[in-house]
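This document opens with one chain alone, in structure tokens, the form predicted alone.
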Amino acid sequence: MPHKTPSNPRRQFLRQSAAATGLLLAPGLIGCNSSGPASAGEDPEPAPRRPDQGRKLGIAILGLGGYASGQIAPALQLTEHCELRGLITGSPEKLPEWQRKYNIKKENSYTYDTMDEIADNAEIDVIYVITPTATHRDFSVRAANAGKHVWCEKPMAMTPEECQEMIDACNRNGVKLAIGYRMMHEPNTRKLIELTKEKAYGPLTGAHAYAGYAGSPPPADYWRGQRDMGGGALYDMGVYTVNGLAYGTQLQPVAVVKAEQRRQDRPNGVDLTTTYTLRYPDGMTAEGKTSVVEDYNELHIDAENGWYEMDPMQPYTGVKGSTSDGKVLGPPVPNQQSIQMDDDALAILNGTELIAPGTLAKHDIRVIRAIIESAETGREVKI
């Protein structure tokens, strides 16, 4: 039977899940910060690794799919300042296995129907949202309204307006909002960031970021194959390029000069490959390319006196970098996600800045939306 695209895919996802259940932040500020950094380049250092009297934060994972089971849950076992204590899912049949594997109490397990009850659970400090992009806003707002800090996977949401709703909800409830940009925590990538901050090779002259994998086009009945759910190359892999150019240059672009997208030829079809050119306030340009059917992976920065790069820039393992004068940015670290979560936990425990707050990620979504508009109109789009 042909796939029928729902008129409101986010609500459709939540309804289906419910049916399965029966369903840069100012120092010291506790909320999410509504004003945001002046530049995507205002990249705070990781919080000092000083636990609060040995306390660990209780983490509840919301969404028990592949990334949660394959990456986040195992990484939580390697953290110093976090502990997996809760589960929230739209597929309650998954709960018994997760409860056994990670020793999760039944009373700390919730469905999408019952998750609001987590507000009364003092063992849970953070809800980590790991669901399709189009659902991030709704789940993050519910988590904040329950009084829990919110960690949300990237991309943050579908639109800047949705991002702002998440930021506002966290501010109202006095909780922090961190986005799962693991590369901004990765130590070798942070060495590249320092080269830009220090102007180690002089003023920047250009940059490019490529992220893609050579696979088959995503199927129509899978959320990654549905444009309205946040599927496609630009939201899936392109967010690495947009964010990489932001932290790699420490600049925010002012316009998308041009963009092209090769899309699936069907209703609600996703982009398979997207290319774009950004312009910055001083006139410098940078190139981005992303795909779910072509393989590439690097972030390269050119400056007057040399260059530096991460190649590959964003796999789970094997990230490494180099410079024009022979420096090596490495070796790869054992587990990126555990570093990310410990950094975010310490920012909560110590009341310090988040490395990747919602305000920063909101700007990346503005860039993504401008890329889409430029591709659709064939014109330059201001950001």
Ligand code: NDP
The other form holds:
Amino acid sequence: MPHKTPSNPRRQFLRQSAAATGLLLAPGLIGCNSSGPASAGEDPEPAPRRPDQGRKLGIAILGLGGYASGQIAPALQLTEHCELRGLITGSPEKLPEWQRKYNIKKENSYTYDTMDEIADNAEIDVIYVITPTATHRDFSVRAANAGKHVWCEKPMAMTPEECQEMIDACNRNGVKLAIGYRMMHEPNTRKLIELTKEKAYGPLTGAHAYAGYAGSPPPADYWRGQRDMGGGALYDMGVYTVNGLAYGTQLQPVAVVKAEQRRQDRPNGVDLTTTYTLRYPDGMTAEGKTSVVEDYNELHIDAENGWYEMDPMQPYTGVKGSTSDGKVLGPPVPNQQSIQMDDDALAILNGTELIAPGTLAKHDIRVIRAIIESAETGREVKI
Ligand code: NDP
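Return one more block: the form predicted together with the ligand, after the form predicted alone shown previously.
Then the entire complex follows, led off by the chain already shown.
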């Protein structure tokens, strides 16, 4: 099968480096089917449309902002199974530069007004939605209705109901829905997940996840500073802690015991920091902390016979895993996003399970809403 023969030398190097450290695990190894504890799974995926195997998937980026230009478009150049072939934007003035830089045909370039015409474009297999969180539902549903597989950035959407609409639209159209949880594809993080699955240090006794950066408070005229657009620490960074605790423990919490949010003092102001405590079915608890004004970054798992952690847990480069008995989980990979996109492309080409499907990410949004409710009411909230 063509995908087994790496054609991109840089990509081959990345794979070989990971394989040399014993950290290259098969896609789909992490629980993301209906039986896995960290998976959502209540919505079985129908048999998806499968493009001809052996060809690269044509990717159209929707939303030409910071993450698309700084990370995803460059990372697509390093992939083995994807090709950046299309652009969708609300700012047509951005198109000439992107078309020149990435050799994109004019007929593969769309605006939000014309994007539904992409249904007739056989060169595009996937639409990657990279826009403010509050817009993910609408753009993803439109992408699915155009018959294209959907990759959507984190956090998946504002509410579990919006997530479900995205899942339903993809199911109806026979396309896959992957969320851009790059850490779930990252080889060192996958090694940590293996330690939990194998109970390598015995049964778990606790966990914490912290993700924050010491920036300036987001301005009111930018979507990251607007609560109803999905700005704020909990959605933007906290989703890494919620998702990290899910894959790190392979458990889903049953309640938010308590939560606190420090919010901007203005209408529609976002949370600058959020702290929370989750409880699991066996009574174990985990602590989460997230911020857009304070720096911290780690995922730590305690077990009866030791601990293991990622510190830091989610920068683009330099994630590092270690254990209480002195093991280092492996060197960081040079480019997380290219691994993520190739994994997702292979799942489409081979008709296999996604590592981070919408059904899994919907669980995290349910937890986020429960954290907000607990912070607002001062009470424990069942999930
Ligand atoms: P930016 O603000 O830099 O870009 C967002 C882009 O979305 C805009 O440039 C615009 O592109 C498009 N857009 C569509 N509708 C709107 C709207 N109503 N208001 C503003 N912009 C709109 O954000 P980022 O690129 O940093 O983030 C985009 C998404 O990617 C978010 O969901 C974020 O959480 C996620 N992200 C994920 C990261 C990861 O590591 N996985 C890292 C960073 C972000 P255009 O002008 O082309 O229409």
